[in-house]
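Next up is one chain by itself, shown in structure tokens, the form predicted on its own.
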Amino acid sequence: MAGTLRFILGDQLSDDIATLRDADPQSDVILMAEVQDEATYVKHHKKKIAFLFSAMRHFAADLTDKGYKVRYQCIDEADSPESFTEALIDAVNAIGPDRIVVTEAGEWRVRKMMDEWEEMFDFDVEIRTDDRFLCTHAEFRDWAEGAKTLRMEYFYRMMREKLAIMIEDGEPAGGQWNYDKDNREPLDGQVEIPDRPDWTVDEMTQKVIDLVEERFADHFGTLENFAYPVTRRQATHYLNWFVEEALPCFGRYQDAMKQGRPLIFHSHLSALINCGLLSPAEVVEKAEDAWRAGTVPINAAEGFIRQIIGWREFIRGVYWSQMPDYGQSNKLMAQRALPDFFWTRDAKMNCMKQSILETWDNAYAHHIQRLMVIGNFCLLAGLDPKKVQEWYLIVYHDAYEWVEMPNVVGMILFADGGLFASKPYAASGSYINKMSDYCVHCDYAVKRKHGPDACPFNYLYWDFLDRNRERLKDNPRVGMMYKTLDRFKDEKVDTIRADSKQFLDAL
């Protein structure tokens, strides 16, 4: 009989996991498995298959060398298991342990696995708080019972509080909680963009992709170029340059967007964050000690922190206090399938083709072009939230579900009616031509409204607030531009229509 059998998720790939924390290398065993229904419920993109496989036996040899006793399953090995509660159930027959410690799941339906292992086994079966967020379910309820609306703006007011970050004598540093109007310009054209750090790819990662191409060939995205940190020295590397190179302009330049460069002054730490290699809370110690030390701008670490903090606890904390239906959510009753360039990357519109393109090279995109370019443009075609969901959940790295989500039905498609979103996120071709150099490359002219010729996004936007009226009249952020809609005369609302028709038909 063993001792403990301890179970670790490849999006818990932290030294410190709850389940790690009282472990004895003597008489306990770790479990790690890759999974054949994870990598598959959905057709995840293969960089982040082979970036999550790659991480996990860098983890597990990391465990090894510091004394633990490893079982680490591959999925290429014989008589693999399919699946988490398979692989548990093997590791039971073979160990023989008097209990299992995990520390809880990250997504619904993988919490409602462990909840299931606590009634399969005649032994205890411990689900640990994941402590890695800063927020606790408990604690997030308390603050939507009491909150009038859920807007992130004051839970992240109450996060800056609590965890006495950027505070100074009881106050916001700097007389502000948001300095968004500071982190909204264009790149100028004469600000240098740095060069990104690079890493060798090493003997087990190449495995690893030479794993994934041959038994997921036909999973979206390429593996080429990979160059991303798989282990906790090289996400900490990463972390300190983006501090010392980036963060500096991050929040001016935040929601720019430039052919050819994807990633500018974004810290692309998402996926470190998530999967464990990198906490919050260091990410979010670095960029506050930066602006302390005076090598960030206010503006920049408030910005920053602000996601940590802010959208990434607050997101987490809508997911599990609407789950298990709010995922079905769909108030706009939006029902067009995807257009098949979501797969082929061959859109016309050359914004959405550049963001695919990039979300396929490298299974990332920055937020604006996933709120305001892709998930603008499903939000104006009516694409059904299901399906667009899958699609984000499928494409990037640093995707899972109890974060993509929330992002998507709240925040992109508005489909939950506004639960937290005080408006749909619309626009028209004129907030991408200011915020990029997408539109000079492309077949469609931003500044026409009308005909085959002009920016869809003119149209569509005008569409939108049209078929969608009896939703939406009513919401006062929305209010006067259906007050401008009522001026147009009625020969260009039907043109509008007539565009917009034509050109959804097509899709």
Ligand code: FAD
The other form holds:
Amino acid sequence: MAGTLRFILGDQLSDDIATLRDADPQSDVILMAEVQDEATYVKHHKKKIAFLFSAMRHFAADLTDKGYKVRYQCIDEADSPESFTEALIDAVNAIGPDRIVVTEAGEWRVRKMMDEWEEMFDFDVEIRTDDRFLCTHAEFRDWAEGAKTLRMEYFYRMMREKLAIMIEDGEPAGGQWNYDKDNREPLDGQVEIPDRPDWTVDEMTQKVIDLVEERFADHFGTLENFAYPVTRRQATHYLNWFVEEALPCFGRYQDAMKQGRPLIFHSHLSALINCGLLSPAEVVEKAEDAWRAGTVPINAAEGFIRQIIGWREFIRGVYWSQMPDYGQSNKLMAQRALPDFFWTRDAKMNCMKQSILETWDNAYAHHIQRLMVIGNFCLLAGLDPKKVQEWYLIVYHDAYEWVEMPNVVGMILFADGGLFASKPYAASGSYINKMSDYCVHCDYAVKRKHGPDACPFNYLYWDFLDRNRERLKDNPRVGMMYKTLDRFKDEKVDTIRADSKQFLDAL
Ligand code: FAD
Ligand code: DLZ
Ligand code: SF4
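One more: the block was the form predicted on its own; return the form predicted in complex with the named molecule.
Next comes the full complex, this chain leading.
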């Protein structure tokens, strides 16, 4: 053969991926490979592997239907390659291409492999820019160099203007950049949470589910009730459903949590966007169109769009500007191992138990569960950032290092010393009580501050500040809390320390 070998990775399942541009169905071969190393370098949630392998197989079938020659390696074939590099070498040996084309990897680890591929072959290996992202590495670098501090809000405004999204006469629509003040309501018991569209599991997905059950039996999570889009058509249907049925209330109840209702009005689109079945641009366009058509209020559309063109792009920019050392950050010197209940799901704290149970069931928890429940616990209990990163990378179906790492290191653990968060996101039980119904079902009393029955967040919050005084006392946004702590009587501080020690030792 004298054609191009085009290698598409599992998170590059987009029809318009740069790898496929200028592809010639007559002479080129598309390579896709399920490989053991990717599935096990951390032991991903079973549902995450099943979702991705099924989406990959459907994508490959679609490419074949479009007339491309596809070399697809299933993980259960004899002699299936262990790694991306092995898959590529096998394909080169079998096919004899005169060029390789790939799109840059999302993760640093795989990007380094691609650099090695450039050295490995005596023909051209072309690594193309991943232009599904809306901000390039260079644009982020330029913006960051010109910014006094790395704050998402200012990055977001730059992106809104650059992309002309919800901009009218050069100003933000409605006169404000951010409508979050309207977005902090708990569920009031009156509002009806819509049921999600369901999918029948087709033969291809069922095969993958059986394979994962057998081959990855000791991984975290269940495969029961697999109900997630795995094709472009299903993903588009899900997006349309979200914009019509859930987006109108997305903003208002964005921070709310409810036992037994994992999704509420959240989009549940992250895994579909991250693997490429949906593009961030189309998702944002749909939301803006719905707002312009008057079916979605401004606080919902703006809040949702901010998550995608703001947070998602910003987080990626942080990752690529801080690698390769970012993952080692541990400015608060947190050392504690993960308690067993992160794996066994039998936490006594009901908010933790429910959030981890849902994670086990669905490979999903929504942002406030990740940030203000599990994340808050990891911060206040002083859990080791490396262990926390590994857990988050394993358990969520949307988890790739580029997005998981800054959220864990910077957003929940303040392990980077405040590179982009102005203060640690620490909260006592009253926040969780306000935003959820977890506390009414909990063995701990959320109103109690001390003693074995008190909500652990209540004393851990002060103990965290006390423990980290030298590292945090000069942070102006934490200063007020230290003033309050300094007014506590000595006996009260002693009780906080004793309750915390007892609780943390028992972990
Ligand atoms: P929605 O609430 O509907 O939000 C819409 C979209 O905005 C999401 O689909 C996502 O694409 C984007 N988004 C929102 N917040 C963020 C954010 N902080 N960073 C990046 N994108 C964001 N998201 C991942 O995609 N992968 C991860 O591995 C991941 N790990 C996280 C770890 C921690 C500790 C925290 C606090 C957040 C993490 N997030 C991660 C961000 C966010 O929690 C998820 O994107 C969101 O919960 C996915 O659910 P959804 O699609 O229903 O989101
Ligand atoms: C997450 C994942 C898993 C579990 N397995 C595969 C795989 O077998 N083949 C593949 O192409 N991609 C997989 N992925 C996604 C990759 O980890 C992802 O493409 C890289 O992390 C991108 O840097
Ligand atoms: Fe969580 Fe405390 Fe409420 Fe229990 S009482 S659910 S531990 S916040």
